[in-house]
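Starting off, we have a lone chain in the form predicted on its own, written out as structure tokens.
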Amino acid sequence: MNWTSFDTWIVVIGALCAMACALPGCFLVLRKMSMMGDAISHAVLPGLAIAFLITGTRASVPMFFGAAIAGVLTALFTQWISRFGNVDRGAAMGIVFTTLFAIGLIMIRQAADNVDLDPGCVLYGAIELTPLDTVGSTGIPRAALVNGGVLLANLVIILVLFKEFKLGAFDSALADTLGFSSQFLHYLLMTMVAVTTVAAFESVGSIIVIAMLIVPPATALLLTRKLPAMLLIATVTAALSALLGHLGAIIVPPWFGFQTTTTSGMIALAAGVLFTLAWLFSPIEGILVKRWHRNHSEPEEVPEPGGA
């Protein structure tokens, strides 16, 4: 294996990208939100759609606030859809991510024939390319830049309203009542994911995105029960499956007689094994070691009075 100053880059970035998702995905998983993040990552875009009909370009700037309008109003109407259309909040977010994917898709056609806007780009990402797009004479990808800039932001609105967080995840009626609009913490939390998610789209497309929203934070609660270790279990987990991603698409494609792999989808195969390490083996949720603990915690049988 040749290991070469790209390879470091693409890891970086994967760890970055996968890191920034962790952290709001943490809150997704104790609210039983997970598939926000998908609705969110699939309805941005028609915002990226919209973005570039306005504007007639690909430029970062107005591509990334059109997906996250887009991402925020896929928030808005699920919550309306599911408080005034009396539809339980899992459908409420089938029909909205649904419909706006579907007119996502079918803007993203018909811009097409202008532009080189590949859907497949948007939903697969092209991770092995970022470290050729620099910032100036810098030598930086931008898109290390863009994610770590994403997981700086979502790491200080953590930490400034961590007690917010908290009680909104597991008692939103609590935090109205002390004065912390659940409401507010909610958009906020959606507008972090949505954010989160348009950065990420160049590095691992959306659909991989969805993974390091979720399987990292899954990972984490399975081995503990306390929000700060498992904020800093589900980075570690997120980083570590960016590293073992990489390094899986280099080595394990020739096992089976393919030439290469995506770097991002390996990313999310690591993420899984991961998580199914922690379903077997954690100390607190894992099967092997509760069936390992019932089996050796059976009572002895005690003798019956005048036995020999």
Given for the second form:
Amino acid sequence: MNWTSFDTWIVVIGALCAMACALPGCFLVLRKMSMMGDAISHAVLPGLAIAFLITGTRASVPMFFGAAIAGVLTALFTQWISRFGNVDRGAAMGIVFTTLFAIGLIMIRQAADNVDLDPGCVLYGAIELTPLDTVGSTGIPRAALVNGGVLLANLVIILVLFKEFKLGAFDSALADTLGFSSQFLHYLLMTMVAVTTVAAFESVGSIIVIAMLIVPPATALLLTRKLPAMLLIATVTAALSALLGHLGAIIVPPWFGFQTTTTSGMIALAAGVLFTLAWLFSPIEGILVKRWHRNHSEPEEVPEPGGA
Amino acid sequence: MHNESLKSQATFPPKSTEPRPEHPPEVPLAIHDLTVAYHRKPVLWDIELNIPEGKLVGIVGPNGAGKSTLLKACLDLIPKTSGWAHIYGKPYKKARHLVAYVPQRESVDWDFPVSALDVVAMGAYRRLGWFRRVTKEESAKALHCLEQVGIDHLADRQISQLSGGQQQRVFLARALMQDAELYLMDEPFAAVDAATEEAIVALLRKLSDQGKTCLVVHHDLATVTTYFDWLVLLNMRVVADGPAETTFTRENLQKTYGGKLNLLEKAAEALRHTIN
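Since the one above is the form predicted on its own, can you give the form predicted in complex with its partner chain too?
In what comes next, the whole complex appears, and the chain from above leads the way.
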């Protein structure tokens, strides 16, 4: 293996992006809205295309606004369709995001075909190339700054509004009766997901975004029964997935005589492997421990972490 | 379908043109001309209620009578088609600090990664306002509230590790934490063990002794007169309301439950026989 600073940057960018996704992802999972991440990450495409068509550049700021607006609209349309069309929430989501995604694809194909905003790049990303695009003379890749910035923003919002996010996710009716608008909290989370998605798009592609929004939080939920610990474990799992994913991409394929493979795909796969390990071996929710407890102890007793 | 629902609406009596009756401002809950509709179908129609202070009020009626809807409409959780509900003479938005709500237990996900104490502390969030964390004093108070419902030893347990009755007590402790004057409770007695039922009744009595008012959606006709001193019989409209002894009559129940009462009556009768 030939590890260069290039590889280090790929891991850093992947980890920053994965952590930025995992934080709002925890609340998506807790609100039982996991698919909303999938929906929004697709539906931001027309927002990106329109922002590009209006400004004519791929500058980040208009792209963020376009994506944020598209993301909030996705949530809004979903709510309208399920309420007024008497359609189940999941179906409404499916209608909205496929339609918006299709519109985005058509717009990109028609208007921006000759520019570097192609659908393939959006889906799979090009994390291997991101270290080449550095900011000025600092040598720091732009993708690291963008994803790092988004991670910081998500972290600050969740730390400042931790109590409100917890309340809104656990009992939105109570939030409303106490004067914390559950609508506001909902759309704030949707905006965070949309902005995070766009930051990740350019560097790592949407597949890994969908994986990182959901898989690390789901893994964390198997390992702890405390919300702060869940956020921490999800973040660590996300970063670990990036490292293992990139290692996997350059180490594993040569074993079988292949060229190195795509890092984005391997990061998502690594997250899946970590989830499987947690599912099997978690001291509180793991199926092996549960089976052991069923055979060896009173079902009434709560298995303590570390007790197995 | 739309025509049908319009037609069914048209058969209801037209809005009264009389001037609004003045409610004394000290009434904990005054409801006037309240109508609530889901998808254009009315669920509550022309509700007119004055709940006196310090009473334990039972709200009784068949399934689908709009009992939960009534509580939610008072809390602005669902839009009112017409009319208003005032808490101590003020609309809900200006009286949040006076009201605590105990929703049905199934309304939340009990697998959520929080402890019993965390959930009770949520009752302090309005006092704290945006951004501020739960203080040490509020945490101590939350523990005291858990003590009042008899489960302070379970404070650190994650809520999925509690029994149904214990979860209900957590909800009650959270309401206590709000330090309210008016408590709206949606079926706190549903599917709880006997010990919890006793604990809830004791708590209700204590609140009532302190001059607080409790509105409780209740299902078990056999216990209505022992638990409550004021009664609202509801079936889309208010069929009857007043002191429990004079309101809980055969005739009123017949009007509330219609044909369904016979079965309930038989059950209550059978119960009375086994008790005596």
